[in-house]
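What follows is one chain in structure tokens, specifically the form predicted alone.
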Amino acid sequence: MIIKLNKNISDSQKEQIHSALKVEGVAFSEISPSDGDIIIAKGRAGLGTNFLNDLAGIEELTPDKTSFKLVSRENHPEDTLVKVGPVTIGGERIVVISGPCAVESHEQTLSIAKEIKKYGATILRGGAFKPRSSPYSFQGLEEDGLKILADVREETGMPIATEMTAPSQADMMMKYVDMIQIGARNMQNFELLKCVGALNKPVMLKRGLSATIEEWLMSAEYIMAGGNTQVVICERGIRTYEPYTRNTLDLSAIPIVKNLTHLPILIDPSHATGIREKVAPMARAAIAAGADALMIEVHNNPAQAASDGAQSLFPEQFGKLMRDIYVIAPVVNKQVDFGYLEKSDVIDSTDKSDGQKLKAVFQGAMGAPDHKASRQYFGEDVELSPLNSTRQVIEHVTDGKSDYGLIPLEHSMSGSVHENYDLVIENKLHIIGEITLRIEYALAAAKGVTSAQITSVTSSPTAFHHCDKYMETRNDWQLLYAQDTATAANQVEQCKDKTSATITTKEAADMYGLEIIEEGIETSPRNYTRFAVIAKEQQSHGPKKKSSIIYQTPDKPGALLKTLSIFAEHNVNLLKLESRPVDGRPWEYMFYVDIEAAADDDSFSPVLDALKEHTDYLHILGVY
């Protein structure tokens, strides 16, 4: 059974519970996950819970309903977030672990690490202990390999993951690595599972070659029962009769596991397929199916790799895959953050004399799309606060009350939010990052309300506009306006009116206890909002790949064409070109340009110099 203790339980109450278990001859252990202490009782068959009913300090008793108790989502509804150095697995940012199958040398490992970090990998993997089918195959560099990994971590800032094959390696793992991998062959090595369960290190548990999902989760239960709650489970393909791939990647395991357990799931398409050309399609499919993370093998010279060269991507292939995943991720409400590690460095190195977190503000209530975009951009390490308007967001950043602000710049259905561009320019702020969020809308109301009962609907003007086709057939509803969809959901929940509903997001409906009546009611499934992250000073949370520029040309024929030819002559790719009337000066226009280049780089100076010669006004809004 599982015994969840009250957070304010006294020592004497806990001792009484321990004594009662001992009297019944029940073996037990105690762990402390994030939501309070838990006692795991390993008792006799058929033992009831009546002997504990009268004891104080117990919040909840869970008898043996499932084989896996601690792993089960039934006993832990919230998703578990696993922290590997500065990287969080299981959140709203896709984590990609990458590197060579085996550590071969310091030069090789460092070279690959720099390449994969450039393309967006956040954790470096490399085998130092290699369990192989043949005793004559390369078995790894052992502790020397771990030392190389630790050295490369110091040079690149990437946390490292590597495989542990025996309990005797525990001290080395604690000394050198950030995440321990339990390989497929060791999934049911119970002494090894008990060992890593006692270690204070995140664990990646690979599914065995022929293991059922229940057997896989039971192995995770061994680790958690030992006290280690930081577990990521890894699907790496199972053995079937199919000869065209090394294994059969069980993508159906993703939604099944997501339903059964709160632990994050990682997919390893490299070992699953064993064939380089099959890795990228399976990686893309895994993200679309809802995986939290990927593990991709990369080698700069696969033909000469000491291990598994045939399944290792070249660095350029890995870069292309990361761009694909970046496009796919927003569809499943996640993001690929190319500046993840650099952003963490900025957050960690910022001197806060009062010891508080960095602060970011956004417009709207908790649960609104702006809040979700802020979470996906900043993660868990920045304090997020809602404000009533975009102007307030701008003011907070300008006055130094907040370190960052997040504002919408462009809607895929309704175009640019020009007034927000104006506010950034007026207050001399800088765009330092961006994030694109897919916006999905749902009709929600109090539990039990049906669409036939609804007479009024509350939402934001933007949401009504984005759901205009849906609303056309419901012209008998009274429309009530709120500042954002989360505020609308809160208002409907507060009013307790069985005739009221809201158009909101699923997250806001869940947050405010509403029931979804109909999902996916936005007019276009390609409904995205592009948000900008703003700050007082120009900075970068990652590689500078893009710039936003605004300029005004003289009022004469061919003026705009001359500026565009400058970009063409210098081979600069334009991502956006838009004209905007100059405020207070009728029939005069500014041009907003997004380019695929770092405008503050010395190599870009000739382009800027040429643009200045052919413009009356030029301003760099941001480089990010």
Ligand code: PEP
The other form holds:
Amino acid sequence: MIIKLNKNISDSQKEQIHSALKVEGVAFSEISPSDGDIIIAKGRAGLGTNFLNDLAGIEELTPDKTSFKLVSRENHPEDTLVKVGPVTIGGERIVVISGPCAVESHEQTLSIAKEIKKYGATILRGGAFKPRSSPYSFQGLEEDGLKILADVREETGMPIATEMTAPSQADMMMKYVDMIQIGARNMQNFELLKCVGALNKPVMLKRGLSATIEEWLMSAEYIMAGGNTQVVICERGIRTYEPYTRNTLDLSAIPIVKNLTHLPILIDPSHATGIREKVAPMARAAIAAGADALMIEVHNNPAQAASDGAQSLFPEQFGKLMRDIYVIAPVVNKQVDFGYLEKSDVIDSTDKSDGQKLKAVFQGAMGAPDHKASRQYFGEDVELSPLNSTRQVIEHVTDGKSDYGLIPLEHSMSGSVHENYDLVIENKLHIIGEITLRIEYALAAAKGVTSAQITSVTSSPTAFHHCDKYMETRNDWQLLYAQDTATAANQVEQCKDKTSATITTKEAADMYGLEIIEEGIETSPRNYTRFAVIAKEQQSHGPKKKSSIIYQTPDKPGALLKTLSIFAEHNVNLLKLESRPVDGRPWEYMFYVDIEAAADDDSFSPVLDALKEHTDYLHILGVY
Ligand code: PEP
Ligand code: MN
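Other form of same protein, the form predicted in complex with the ligand, not the form predicted alone:
What follows is the whole complex; the chain from before opens it.
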């Protein structure tokens, strides 16, 4: 049975519970998940819970049952985040674990690790203990393999994951690795589950070859009941009658499991399909279906791989897949962060003399798109605070009250946010990163309100604009303006008026306790906002792919053309070109250019020199 204890239980109350359990001959252990202490008690069949009824300090008693409890979302509504070194699985950034099926040599592992890291994988995985169907197949390098993984972690900065096949390997796992994998064949090896349940190390639990979702989650329950709450569950295909693939990837498990449990879900299309060309389509589908993470086998020489060569992607194929899921992720409100490890490094190593986290500010209330963009850019390691206006965001960064700021720069529907560009320029700040978010809007109101009752709707001017088609047919509604969509949701909740509604995001509606009346009301389903991350000094948060430059040309024929031909001559791709009036100098224009190159790179200086020669003013807003 599971005995959930009151948060403020006294020592003597706890002692009485322990004694009552001992009297009944019940073995028990205590665990402390984030939401309070729990006693796991293993009594004889039919014992019941009556003997505990009169004891104080118990919040909830769950009798022995065959269903899972600790893994259940009912008991723990928030998503669990599993931290593997600097990487968080289950947040809004998709995590891709990759590597060879088996560690074969230092050279092979390092070379593959460098490739997958370059393409955006954040955790390296390779097997050192290989559970093979045949005793005559390669069984893994064992401890030597773990040492290789640990060395490669030193050389690349990637945290490492590997499979554990027996409890006797526990000490080695603790010594060398950051995440332990329990393979499909061992999903119901209960001694192994109990063993990793007692370890303080994240676990990736694969679904058994023929396991039901219930059995799979029960195995996760075993690990959690042992006190280890850092569990990621992994769907890797189940055995069906279909021989065209190695297994059948059960993608429908994703929404089912997301509903049943708070644990993150990882999809392994490599073992599911067993065939190289089938891996990428299934990986893309998994992200679209809501997976938190992927595990993809990659090999630099698949034909010679010690195991699973047929399903291992070539590094370049992996790179292409990463680009694909980078595009898909924002559609399902997630991100692929190509600068993940580098950013964590910068955030970790920046001097925080007072022991505090780095700070980032954004405009709008909690739950606004700017808040979501900040979370997706920074993850959990930066303290995020809302401010009332973009001007305040700029001031906080300029005055050093905050390390970073996040501001919207461009909407796919309404174009550049020019005033935000101006603020960055005026205050000599730098763009050091960017993030794109898909913005979906919903009509929401207090519980029970129907659209027929609505007479006024509150939202931001941008949101009204992005829902203009929807609003056309509702021109009898009075429009009330708020700073942002989350503030709008908050105001409508506060006024408790049955005739008020808001156009807001689903997240803000949930956060402020409103009910959604209609979803997806934005005019274009491809409605994106691009946010810039700004700082006082230029800083690198990942691969530098892009630069934003502004310049003014002399007032003479062909001046703009001359600057553009400089980009063409040096083979620099233009991503954006826009002209804007110069403030206070009517009919004079400044050009805003985004290019696909790092303008602070030495190799770029000939381009800059040529540009300077043909412009009156030139300024680099940022390289990111
Ligand atoms: C593996 O991950 O290399 C492996 C053997 O997987 P599974 O347990 O899913 O078969
Ligand atoms: Mn494998």
